[in-house]
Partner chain sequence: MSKEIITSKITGDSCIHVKHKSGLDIYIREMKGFSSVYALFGTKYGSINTMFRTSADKEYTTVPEGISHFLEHKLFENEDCGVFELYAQTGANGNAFTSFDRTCYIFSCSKNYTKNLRILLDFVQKPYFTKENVEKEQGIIGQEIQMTNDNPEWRLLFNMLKAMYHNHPVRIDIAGTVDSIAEIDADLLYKCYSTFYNLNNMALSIAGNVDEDEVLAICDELLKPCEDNGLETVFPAEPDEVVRNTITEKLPVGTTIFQLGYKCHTENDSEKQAKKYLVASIASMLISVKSSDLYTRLIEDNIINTTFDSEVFAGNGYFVVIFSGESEKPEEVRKAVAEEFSKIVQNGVCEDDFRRIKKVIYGSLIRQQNNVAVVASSMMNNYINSIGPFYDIDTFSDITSEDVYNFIKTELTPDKSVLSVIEKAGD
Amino acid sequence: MNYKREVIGDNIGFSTIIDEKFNTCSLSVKFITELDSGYTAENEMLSGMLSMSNGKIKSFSEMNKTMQELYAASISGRTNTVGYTQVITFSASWICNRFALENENITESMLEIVHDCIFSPNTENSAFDSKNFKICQKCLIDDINSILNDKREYAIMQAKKTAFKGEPIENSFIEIEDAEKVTPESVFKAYEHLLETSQIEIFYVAPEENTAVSEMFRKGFSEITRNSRQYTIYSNSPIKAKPEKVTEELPVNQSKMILLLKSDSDDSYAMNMLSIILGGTPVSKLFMNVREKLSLCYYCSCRYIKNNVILIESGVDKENIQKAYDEIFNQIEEIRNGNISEEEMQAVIKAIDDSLSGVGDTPVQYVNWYFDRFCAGEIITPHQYFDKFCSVTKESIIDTAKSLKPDTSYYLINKEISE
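Show me the one chain in the form predicted on its own?
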């Protein structure tokens, strides 16, 4: 595998990942923008609008037909929150030309379609196509409703709203009312804003180099007046002077407890290992003690959020909430006191090794890896990344645990039990 990144425009990076084992070519265009741009809901729809059609291929059904004719090629879009930014991703994938049955130039056809989707979308009179707009708007509303109906995800969302209140992340939580206010015109304004101001990272994964890909983007963006800036993607979330507690009652089968703890530590590797020791594996302290030994909850896990936050989630009966809370902090105290066995350290290293073993199995995994590393400001290989974890000491993990401070506790209580 060969990885290379070059700058092809104003805050525009183009990365090639060449691996001979692949039979396909893959493109991923990532527009990085601020979460408080005023277009958060529009951007959620924009990835779908750009991938459904373009100025020449006017409908979703026509786009699907075109993709099938190009040997089941694909175009897709998604929008997600990364740290303090919103990332709108446009992706495309197709088979290499050498596999075309009649020597068709699949790459050339796909690059033309990709060009038109990004630089010449399906718009008229400064507005996106109304039919496609309605489809994307309905999808956005359905996505919001799916979170509201999934009480585990809903509880996490509500907890994060409190933990990140006053920070850019707060703007990532879109309400149904926000989605209903979006118009074809406002999505077009968001599109123009994105092309002009966003930081852009493009990834091309293929078995061999093709300079036509980077040249297409270089030329396309050179025709746009850019006024971009680099965005702060990750930054330590401020720790509240006084922890905040939120309780909500809904008719749920199982109460939820979400705890967020923040740290001022700059050791992301130790933070990550701490989260895994605490609740990231089936042999973690939370799983083995809170769930298995004491049977205080249905599940209890932990993960590290890169804004230096540890998020602990648990499904628990109402009468066991306080007991589970106390035991969770008891296990954190165990780590602070240095009660970390060599077996636990080795289990963490193995878990990290296992999670890294699949990097490079697919083009998407390559893209996810190198974009994640770009966002972290440290472009290194999985092997180099693993070595950094291996160098983390037990003392560093203990110090990191000592730096943790309770910030937010959220409880979704079973309304039927409470009445």
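Next, report the structure of the form predicted in complex with its partner chain; the form predicted on its own has already been given.
Partners and other molecules have been left off, which leaves just the chain.
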């Protein structure tokens, strides 16, 4: 594998990852912007608007036909929250020219389409196309409504809303009213704002070099007046003076418990290892005790949310919530008291080692790895990253556990039982 990153414009990075085992070419353009730009709902729609048509291929249907002719090539958009920023990703992927059955130049066609989607979108009079806009707006509203369909995700979202109240992340929870206020004109303004101000990271993963790709972006962005900003992607979330508890009732069969704990530690490696020991694997303390020993649940797990937050979740019967809660804190106490065996430390190191050794087995993994490292402000190899975990001591994990403070607890309770 050959990785290189070059700067092709004002705050614009272009990373090339060449790995000859792949039979596809993948492009990922990531626009990083602030969460309080006033355009968060517009940006949610923008990722879809940019990928469903462009200045030459005007309709969604025509765009899809074109992708089919190019052997299931794909272009897609996605918007998500990374730390304290909003990231709008435009992706494209296609099979290499050597697999074309009729000698088509798939790569050339795709680069032209990508270029037009980003630099020459389907707009008129400073507004996006209204027909496509309506489709995207309905999808966004339906997406917001459908969060309730997945009770686990819904519970996590509700817990995060409380945990990050008053912080920029709060803006990432888009409400129906926000989506309804968006117009084709406001999406266009968001598009202009994004091109002008965002930090941009582009990734190209393919089996062989193609300088035409970086040149296309270099030229495209050189025609835009940039006034880019540098964003702090991660910073610690303030710990509440008094933990907040939220209970919501719905007619469900299984209750959900979400706990968010915050730390004042800056040691992200120790936090990460702590979360894995506590509830990140099927041999973790929560799995072995809350599930296996007490049979209270099907899942009880923990994960690290950068920068200083861990999230614990479980699905349990209402009458067992307190028992599960007590056992979770009992296990945290065990860690605080130094009850971490050498086997547990080794298991975490081995799991991390194994996982990092597989980085790069798919194009998406490569992009995720390098973008994640970029956001963390530390572009290092998986091997260097692994070394950092190896240097974490048991004592630092214990100290981190001691620094954890309950911040938010959220309970989704079976309505009939609670009445």
